[in-house]
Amino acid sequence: MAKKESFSDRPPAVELRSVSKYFGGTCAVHDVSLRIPEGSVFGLIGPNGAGKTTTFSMMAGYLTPTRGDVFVLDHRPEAVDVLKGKVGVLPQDALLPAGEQVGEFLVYLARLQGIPANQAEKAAREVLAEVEGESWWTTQCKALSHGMAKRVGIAQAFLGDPRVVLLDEPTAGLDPRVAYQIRQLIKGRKGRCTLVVSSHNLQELEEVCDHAAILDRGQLIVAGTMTDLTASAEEVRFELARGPVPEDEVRAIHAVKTVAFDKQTRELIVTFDRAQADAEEMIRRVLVVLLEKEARISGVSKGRGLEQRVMELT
């Protein structure tokens, strides 16, 4: 049987090699090396001042590193002619031209990206349909709501079916319904391109990303698959109501490595050898023991959750 290809087997779509960025005497990013696998949905995570926006801006070619190298599809971001049409970008709080109609704005951008004149309108209509904005074609950009404008911004980033799409805070300031729609758009692009998403919304990133990097104070803290970052492949948690906690019996389960019980949260935390069992199988085994011992179970989860992991590391 042929070995299934993993993201780690793929070449990087974006790579940072020992990148640092200074603004005067202030270091915004320090010696960051990062490989973003081709085809992944990659999250840039960190608190304010972590260096996310600076890192994003260097990937997009808006800023040049003070030291080190950035490569996008094996080219430096400033190689605009080579990367034209291959990279789409949504900057944070991007402003649309108030007096232009949505359709003419997208057609103009399509032409700038090298899409032939006889194909530009078709490309613009396709991405506008993808964000469910077909009826906005003749609407002036100044008449769009914040959520509508954000979706037009994402449409322009999708123009021409680019191989790499960079999205900076794509759901910032949006109501829950529109934020949900944006997440669905990102998910809909999975497998068609590499997406890099910078966001403060950790639950959102955990939902849509398969890889991520955590930055803090300009330095890379950790990077890897979302499964590894959240330990969802090697840790399961059980929230127990009042009653007995059969720690010894759970500890005796095959493949269990450690068992801990947090008395304050009443959470039973079980780590296991993922070479011998996956998370779903381990949940099944532990549940059998808990039910036999008449433990009262009010919740089950895998891993620590991205928010908890970030709090631990930053």
The other form holds:
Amino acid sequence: MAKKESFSDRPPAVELRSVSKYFGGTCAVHDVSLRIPEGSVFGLIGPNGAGKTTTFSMMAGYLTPTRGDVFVLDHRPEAVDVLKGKVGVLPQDALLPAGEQVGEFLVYLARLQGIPANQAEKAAREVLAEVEGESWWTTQCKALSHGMAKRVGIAQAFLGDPRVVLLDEPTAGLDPRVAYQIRQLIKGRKGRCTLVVSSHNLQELEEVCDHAAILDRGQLIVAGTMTDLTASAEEVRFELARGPVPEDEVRAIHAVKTVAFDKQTRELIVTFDRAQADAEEMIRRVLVVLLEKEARISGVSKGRGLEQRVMELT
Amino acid sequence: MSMLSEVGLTAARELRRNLKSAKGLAMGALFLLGGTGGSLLYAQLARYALEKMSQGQTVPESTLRELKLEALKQTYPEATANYLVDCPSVLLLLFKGTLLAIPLLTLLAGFDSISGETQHRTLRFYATRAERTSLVLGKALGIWATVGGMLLLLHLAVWTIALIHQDGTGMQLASWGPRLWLLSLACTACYAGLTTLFSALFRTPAVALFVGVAALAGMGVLGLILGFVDHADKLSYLLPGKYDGLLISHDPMKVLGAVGALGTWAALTSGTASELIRRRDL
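Can you return the structure of this protein in the form predicted in complex with its partner chain rather than the form predicted on its own?
Whole complex next, starting from this chain.
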């Protein structure tokens, strides 16, 4: 049987090689190297001031690296003539042109990126429909609410079905319902393009991304698949209510490497050899033992959770 | 898509944006009202003066021409006065008036074209889709087209006034009207380039406007000073205002030279603006 191709084997859609960015004497990003596999949904994670937006802006070509190289689809981001129509970007703080109608703005962008005049309106209407904004066609951009403007921003990023879509804080400042809709939109694009999503919202990123990089104070801390980052392929957690905690019995299960019980959170943390069992199999085995020993189970999870991982690393 | 298409699309958007905005509409209305009002007033005064001078008698055309020539000689060299004597006087007044208004009008039309979009980072939406150079050149072209359009409307109104007041024959109007409008476009191109440069230099529209007004005023004052300083007259050729007079010279080479100089100003300033935006972090 042919070996299944993993994301990491694919050529990078975006690559950063030893990239640094200084603003005057302030270092915003220091020596970051990163490969974003084509077809992945990649999260850029980090606290405020981590350098996410600066890194993102260098990928989009808005900022020029002080040192190092950025490549998008094997070209430098400033090679607009080659990349136009292949890269869609939602910039974080960019305001839509206040005096323009949503429709004419989108049609202008469509024309600018090379969509022929007779197809530009159709393409613009399609992406607007995708964000459920069909009725905003003649609305002036200045009349849009924050959530509506964000959705128009996402619509323009999806114009023309680009191969790479960069979304900087796509759900920042949105109410939960709109944020949910936007997550669904992003999920809907999975597999159609490479998505790079920068966000503070770790649960959101864990939900939509299959790869991520954690940045802190301008440096890359770690990058990899979400499974590796959260250790979900080699760790399972069982939240137990008051009652027996059969640590030794669990330790005796085949393929288990370590067992630890956190008394504060009442979590039984089990690590295992991923070569011998996958997480689901390990959950099954441990559950059998826990139920047999009459442990009272409140919850089960794979890995540490992205939030916990980020807290550990930053 | 070629760079030319990007420039064209951006220029068309800029023109649309200007003509639809409250600022553009107000400016256009004021410019048209001021221009047509001034021209109407001039036409009425000229008619009144002629009636008073002729005291009910018919003044021969040749006498009128002589009088007009003498008046022109007060302002222009003899050869230029001879050349301009066939130009309907209201058109000449319109031309001189618009040359004075064009720098400020163009600045007001375009000071926020780039600064407004860098301030709010709106330019980021376009920067991944078109060369930054095309965007800047498109904006310069859009400003030029906006002011050129306003000038055309004003010229059409004044041509109508000239026809009604019989200031010149139909042939003279057809010959001089479009010619003067085209020459004013050369002047507009120069100031559209300058405006684009001011707008590209600053991220805050108010600063771009303030610096633009100060620079225009500074160039005007400098031109005046150089006019009074012996042996410094040649330096004034570095200022665009110097070419206003040459645009209506009797010598076609001088007119071409002036158009060329204004075009060079436009190319240099909009080229510098493009380069600034191309190199700058957005």
